[in-house]
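Starting off, we have a lone chain in the form predicted alone, written out as structure tokens.
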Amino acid sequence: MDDQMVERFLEDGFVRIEGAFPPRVAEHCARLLWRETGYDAEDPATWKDPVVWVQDMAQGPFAAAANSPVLHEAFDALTGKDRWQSRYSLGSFPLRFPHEEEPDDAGWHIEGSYVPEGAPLPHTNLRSRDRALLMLFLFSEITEADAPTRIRVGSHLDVPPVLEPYGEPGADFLTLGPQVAAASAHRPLAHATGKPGDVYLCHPFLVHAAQPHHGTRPRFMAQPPLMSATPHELDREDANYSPVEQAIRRGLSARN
């Protein structure tokens, strides 16, 4: 994680780290994920649904994938040393299979980070409460034919002005979805393609979307958050802003 990659993160809202964890670890993880689906990897006739959600895998290979030295170095560089929490499970896995049926989760959005007391849906606020990064872990080879996650490049800079009016409580992701989609509609498109072991580290405000899978190979990916150890601050006395915080400030400045 050099200065050039940090600057790319600030401008684009994401960086791809090739070989962030070993391919053999990705292979072990993929075998465990296949077992969770109940599908036969060699028999497409068993792939009944366009999306299979697998939750909270914390076996050894997943813990190893999340804790490579390369990733720890990158977490420090992007969120600030000691400002992120270690994790050993990888959250939710939207495993996408070639299918004629369209998925119902392909809209442009940002992720929710926390659930306020009494609220039914996850919220996000301007300081990205509790979430330091969105991460995309690739456990299969993903080309543009394999339903890669769609990314609006630079869209993380469009989101702070959308969030600012909601103050500290923030708003839920369904409320924010149409607004961040409209605010970022002018942005160029990229796809989260790559090989097993690659990881995309994304600003928590990066606008992204799934898409229908009309290819031939299943797409195995995890999309866990990197949780914050300390709150993000947008007005630090020492001006020691992390790149995540710098990007939020840039987005607010660009509005004016």
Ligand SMILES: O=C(O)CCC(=O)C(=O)O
Second form
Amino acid sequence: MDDQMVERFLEDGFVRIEGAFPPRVAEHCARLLWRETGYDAEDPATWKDPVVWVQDMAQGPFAAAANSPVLHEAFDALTGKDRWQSRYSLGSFPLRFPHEEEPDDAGWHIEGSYVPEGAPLPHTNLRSRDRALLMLFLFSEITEADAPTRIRVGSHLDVPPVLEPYGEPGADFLTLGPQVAAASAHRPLAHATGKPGDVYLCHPFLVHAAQPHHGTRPRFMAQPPLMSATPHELDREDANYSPVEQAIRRGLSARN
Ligand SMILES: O=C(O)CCC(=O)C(=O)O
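The structure above corresponds to the form predicted alone; please provide the structure of the form predicted in complex with the ligand.
Complete assembly follows, chain above in first position.
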């Protein structure tokens, strides 16, 4: 993670770390994920739904994937040293299978990051309470034909002005979805393609979407958060802003 990569993260809202964890570890994770689906990897007739969601996986290979030295270095560089929480499991796996049927979860959105007391849905606020990054961990070979996540390049800069009026309570992802989709419609498109072991580190406000899978090879990916260890600050006396915070400030000042 050098200065050029940090600058790319600020401008595009994401960086791809190739070989962030060993392909052998990815293979082991994929085997454990197949077991969760109940499908037979060798028999497409058993792949009955377009998407199977798997939640938290805490076996050794998942902890290993999340804790490679190169990822820790990147977490420090993007969110600030000691400002993120280690994680020893991975969660939120949308496993996508080639299918005639369209999935019902392919709209443009940003992730919710915390659930306020009594609220039914996760919220996001301007200072990205609790969430330091959105991460995409790749466990299968993903080309454009394998339903890669769609990303609007630079869209993280369009989101702060959308969030600002909601103040500290923020808003839930159903309220925000159509607004962030409209605010980022002009952005160019990228696809989260790559090899098993690659990881995309994304700004929490990056606007992204799934897509139907009309290829042949199941797509195995996780999109867990990196949680913050300390609250993000948008007004620091010492100006020691992390790139995540700098990008939020950039998004607000571009609007003014
Ligand atoms: O499956 C994908 O490509 C992305 C899924 C996603 O962004 C989500 O459901 O939050």
